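Below, in structure tokens: the form predicted on its own, a single chain.
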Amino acid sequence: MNSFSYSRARDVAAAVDEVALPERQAKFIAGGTNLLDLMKENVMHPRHLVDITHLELNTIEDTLEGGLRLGALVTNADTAYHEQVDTRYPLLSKAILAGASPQLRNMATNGGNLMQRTRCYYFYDTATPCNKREPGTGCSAIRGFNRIHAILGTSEHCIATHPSDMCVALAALEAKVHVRGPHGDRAIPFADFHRLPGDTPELDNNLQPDELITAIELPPQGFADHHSYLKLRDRTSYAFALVSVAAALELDGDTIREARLALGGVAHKPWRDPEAEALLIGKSATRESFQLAAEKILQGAKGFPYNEFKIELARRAIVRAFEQALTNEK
């Protein structure tokens, strides 16, 4: 690990000001559950760390619009077990609890979860080319061992996947990300927060380097009655998803009034397709309807030598998740 300097921010404005100085090459640090690993592996080497753990961003409160505002520094564990989240947004609670381990969830923050980087083997292996780590060097995964890699939204420059479970649920719920930068506050729709690799795989999201996540806003609709988070992985705990599905329904009898579908483990960002969801509106909540949505959202999926199985796995997982959402079976 390279040497670095450290400071503790007294408030949000001071934290933003410190990171805004380009010569400092600074990063925010809170739980540090991903950043410190990357520093130890020599993948990231900030020259200065700004500790934000003492900022007043650690509350969960109602919004005037009837939703819920999650402070960026609330831990994943406290979020998942919060009464309002568990009752009104159980899809989010289940997604969080499907990720990492209890020890990590006790340290990891909501803002940090959004910012975590891919777990691609080649990104962590500094002896191999990686466009995400060093733009222009190539993507070792495309012709390498790519079992955990993306099948949607890839480019010739990168086929890495986003590792978060929490973010898949936030995508399905259509959350907003509130950030503060040198020019003030702004809210980013969750669909616009993370990026596909395109020609700039080194950029994971549309946050500016000097902006700080302050909160995540959940809308009033939480799909508490009919939801499911299904995570398929190599072992039942402490493993990243091969495919995960956040499915949510609003029903009128057996007719679908509203549907949400987001996939994890298959792309550089949580994957949604509004057209696939629209296919379900007005349809009966049947396996046949869910299969149509699965075919649509996976249209254009492309496998690589070791991960072609993900396409069929995702297709079946979508149907299963929606069927579970009808009764909220686990």
Contents of the next structure:
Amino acid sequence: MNSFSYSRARDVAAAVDEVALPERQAKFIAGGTNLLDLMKENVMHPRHLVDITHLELNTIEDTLEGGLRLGALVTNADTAYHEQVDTRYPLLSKAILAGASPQLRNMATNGGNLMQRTRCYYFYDTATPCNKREPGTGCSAIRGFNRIHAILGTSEHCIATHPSDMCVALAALEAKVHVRGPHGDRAIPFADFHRLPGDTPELDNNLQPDELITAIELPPQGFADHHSYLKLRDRTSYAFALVSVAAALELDGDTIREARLALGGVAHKPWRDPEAEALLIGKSATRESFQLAAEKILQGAKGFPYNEFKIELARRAIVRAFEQALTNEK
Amino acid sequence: MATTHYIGQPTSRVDGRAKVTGQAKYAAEFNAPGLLHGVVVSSAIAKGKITHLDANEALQLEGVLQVFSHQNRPDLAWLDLSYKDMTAPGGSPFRPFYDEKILFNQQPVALVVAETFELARYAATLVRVQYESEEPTTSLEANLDDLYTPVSFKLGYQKPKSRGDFKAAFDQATTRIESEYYHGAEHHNPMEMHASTVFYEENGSLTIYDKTQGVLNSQHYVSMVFGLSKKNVRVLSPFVGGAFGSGLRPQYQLFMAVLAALELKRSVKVVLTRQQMFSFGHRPVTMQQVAIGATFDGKLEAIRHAAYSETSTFEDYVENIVNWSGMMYSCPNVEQEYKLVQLDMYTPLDMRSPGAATGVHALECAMDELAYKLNIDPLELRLRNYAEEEPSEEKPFSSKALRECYQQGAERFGWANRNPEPRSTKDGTALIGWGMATGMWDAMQMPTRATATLTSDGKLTVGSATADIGTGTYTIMTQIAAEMLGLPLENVTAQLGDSSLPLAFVEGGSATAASVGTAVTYVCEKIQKKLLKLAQAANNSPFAKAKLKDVTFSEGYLRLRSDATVAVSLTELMQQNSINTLEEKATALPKLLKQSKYARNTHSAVFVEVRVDEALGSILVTRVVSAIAAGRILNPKTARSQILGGVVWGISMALEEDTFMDHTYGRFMNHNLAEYHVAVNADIRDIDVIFVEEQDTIASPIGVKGVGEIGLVGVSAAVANAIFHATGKRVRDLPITLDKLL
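Got the form predicted on its own; any chance of the form predicted in complex with the partner chain too?
Time for the whole complex; same chain goes first.
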């Protein structure tokens, strides 16, 4: 094991202070379901770990605005099975339960879910070049085995995907990420949290190294009546998405009043296109409408030799997810 | 054995409690004071040489004892023969640390030995290795120009055998199909990683706990390579956490742990990582061509089966892929071809049902294609070409209840209700399809020895140097011995996985139950004879004139068959004669002359239902019926588990398993269990197993034919055929992932 030091933070302010010392090359650790693997694989080498598991960020509470605030340290399992989440935001529950395994969901935290890193084979294998792991070494996946890679928002430097299911639902629900840094609190709209690879593929998101996620805020609108999380993968459980779709509708009879659509497994971040959603507003909830939205959100999609199929798969999955959303009235 | 108490009963595993309570110890779980830990450094390239290997930084850490590599390897055996284990294919076996050459990716290049595992693992990251890399050649498809016919000898390998005149018959056939099939590389991925714990004894002898399917094979390898007398090398492997062929050959962690122990004169443990489990052998990528010509009413006239597969640059790995096409159906003209390409990878390795899992897949998919072309029910086509005798050798089968398997399997599945039209059954967004296939494997009995010791307290111990790789060997040995001497199961102890026990072959090929079972039967028979003699020695013994066939052993008593009330307790018998222990050894040799007159095989009929999402291509196998003809079933519970495991693997092989080679690096990239997909619980629904028992004392004296492999053979073809029936799409590449159905 690479040697590292460890400290347990007593409160949020202390945690932020402890991680801020640059010479420490420190990382926060909570569930550790991804970070520990990456350390064992020699992919990440933090010199110091700040254990945040004892911070009081482990509650789920109503917000004044009528939404729900998910503590960063609530486990994925406790979140998915939380009565308020399950009734008001079933899309989120379903997305969480489509990911990982029960054992992992019992350990993994909400904050950590946002911070999990790509599952690109080359990122994980230090014998191969990877711009995300070692900037400037090149992207092996572009000309290599890229079945699980991105079709949207890629760059010549990186075609990795963000592996989370939970984040796809959070993107669709327009959650906010609350963070605390040395200069205080700020809230990051979910769409701005994760990044596209561009020419800095080593950065997964816009959280600063000395900032700590404290909570995820869900707005009041939960789309409990019409939603679907559809995940397509290479086995029925315990596999990352080839394509996943979070679809949500607010209907007035047959007419769509509001629509949300986010894709997983296709980009470096949960993929949304407000224009695709806008196309649906005022339209009837029909296959034709859903096909239009699918075409729009997939505009500019570019496949690689082994993942070309994802474009058509995503197109069909979007239509299916909206169709499922129509019929899941509570 | 007309009536039995134990044989044929669904006895739970005798080692089950030890396993679920953690008492059963595996190779990596043995410890000793001062045990050292070795961590292997694997090469980052597939071809070239090491130009520089610098271990100084690692060696400077306190607690790091040594870093072994080609630079400081002691002199070891130099003949290839010394490195050849009992299951090695032809060629020059890989020698760890032999020189600076890199022959395959993840080749072990150094072993770091330290006081703790954590330290060794950290120090391994500090070993600086520089390479001069050459472009590796790892793609079978891209190198078909380099195909050659292997001349390799390997245990169990049979050269393909053509008969008749395929070309003429094919040209004249009224109905013809020609198809190409492909499957990617697969890795065994047993739950337990390969590990060796070597105890260095004070007198310099070694006691080794090794993950292996054959302790004698590991003992042989260690003694030959390191020039040690076999009496100074004891190999134990009491429990094996799955192997599936990966434990047939001694793997490099054994070499490394022994090397370090001998050099440092300390006990050493080496455990491979999951990633390293992808570094020493796999089911090889294979391209197959099958052409079948038939008469208009479905009589096979001509079969051609060719397989092109991969091997390493140093050994010719061979398996029986195409042979099955000459054995399964009655057909006068058969042409077979089997060729290899040498690539920059480790030698492939037998993996459950080697050759048959893939060769029968291609043949049975082709048969389905032919059935559709002929407009004949796939099952009916097989019945019309039923081989009453084995056609390649023209010998009768020792037994073959395949027809009964077809009949019982079809009935249980409801095959008669099948609408043959593809895409004819829908349920919502799903297309439902039914497919079937035949399976076939060998029934083998290997020479095996066993011991038995009966003590005067009525406890019996039987032993043989075989393995229980999770299959239930302990249990069937116990059942047979308990049956033979009429003792309660709890009074019988089975011993195995110890090179100090009498000879048994490597556990493989589904031969263990027949081989070890017969040896245990024989040795218990010897004990029976001794007991009868003791009984006869008494004054006025009621057994005086009895022969062995006139007596029975039950509930701890020796009894007259004609009058069960005439009985003597075994314990009393021994105590009266002041005998504390009765000990016997027996050798069970297959009756080769008798066996050679027959073909000896197991058979199966597999029926599968799939649900395929019409728009999204996702596939779920909802129902499987597997009807098995494998002679006598010693234990329907453990045998059923074997078949269930085979069916699960067949589903996994059909839909999921694939190790991706990046040909630029010559490296398998999805080398972990998150990205190498094996079927999980959610993939598996109803599996129904039928055993059609056969009376067959030719295959083995105890009537057993073995069930380890047959459960897998044919399953992937039945799945692929069901997918065709559901969707009308014939996918000829495995695995059948959803993108192939879009």
